[in-house]
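First comes one chain, alone, set out as structure tokens in the form predicted on its own.
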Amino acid sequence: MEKLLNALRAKGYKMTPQRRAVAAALIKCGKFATAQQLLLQVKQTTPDVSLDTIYRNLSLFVKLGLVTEIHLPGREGNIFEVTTNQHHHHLVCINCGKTECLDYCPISSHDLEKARERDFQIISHALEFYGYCRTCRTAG
């Protein structure tokens, strides 16, 4: 959590309890936490604080590349993880939503110089692969 802090102070950014409530939720959490669950880790806390409050923050810590938002498809809502120094992807079941953490980037050093190429700075990206998890594939 004071990874999280500490960014967010050092990019000029007030710690209000808010903040510092959602941050320690995102801890709490764990990976893939959803914003209805981090409203509910809050809540134990900081009663008075909404769902919205939840999303203005997430997004601000989205923005600041401090948490990686994970699209969801045909669901409500996605999931949210706290960014780590391991550059990675994910696999995601689009029938049960379970997501895994893929432990290396497909991304070549070649198809980024295609980028530098037509004069496009990349700062980041995300790489999300969708498909049916074992479960779901046994199950159907």
Contents of the next structure:
2 protein chains.
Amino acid sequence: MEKLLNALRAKGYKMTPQRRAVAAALIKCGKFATAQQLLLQVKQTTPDVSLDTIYRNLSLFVKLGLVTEIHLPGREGNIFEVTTNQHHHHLVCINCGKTECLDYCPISSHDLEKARERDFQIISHALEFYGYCRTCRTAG
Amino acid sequence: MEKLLNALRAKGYKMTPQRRAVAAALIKCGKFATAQQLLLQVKQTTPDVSLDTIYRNLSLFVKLGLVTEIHLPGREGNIFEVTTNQHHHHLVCINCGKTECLDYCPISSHDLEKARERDFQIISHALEFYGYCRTCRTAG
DNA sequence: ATAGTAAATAGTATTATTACTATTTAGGAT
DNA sequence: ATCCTAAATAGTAATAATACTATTTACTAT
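Write the structure block of the form predicted together with another copy of the chain for the protein whose form predicted on its own appears above.
Below is the whole assembly, all chains and molecules, this chain first.
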């Protein structure tokens, strides 16, 4: 968590109790927390926090590459994960929402270079593989 | 459009006027249509269509690989694009939402194989590069 | 052509996500 | 310690996306 907060300080962002609480909640909730789960966790220590603050800080973290947002189909909304040293992506079941990490990233520096040639300053990328997990495949 | 409708028939899905209208709207709106834009277009020919139907059919098309959904940050919501013969991905400006096609896909069959080894039946994948377009970069 | 059946729809409700505004606060300078 | 200013927040509002139920409709077999 300190790593996350230090990165924010280094970029000149203010350190508020709410921001600290969101960071702490991300660590506490572990992988794949939804905004609602984070809100519940944050309220334990900071009761008067608003959902807006959760999303605002999550967006900031994502923009800075500190957190990864995973696009999930279905009703539970997207999930968030603290970016680890091992940059990676995810498998998502389009039936039950089960999510698993894929332990590597198939995007090469050459790919990023091709994107940059298009006059885009690339900050991050999102990659999700959608399909059916074993359970949903056999049940289907 | 016929290609799209034929693919649906081949899979045994029913052909309703609403479904036809959504398909037609996707063609008419061209690249990067939002659900709202599609609803407006569909209402021109089928006034009593519900937003639910738009989303339901879009989800179906996406699931069948006929349409690609692009995850956009910000207020306008996601955008949809008819899948072309040339499978490709997108660059998205996280400031203004401007979206451009990248004319290829960096995901190899080896990557898909690695995903399948995890007991997932992979149906599709989403890849977006996020950053700042030339305009937002210089304005920023 | 008619009837049966499962899929699709309309209309509404619920939840997720983003935006807006007035107010508060963190961090820097004094 | 106090003041200043821009950033951050709470609370609310607005929009996007999904879900639910009763009803309708496309397709199949007759």
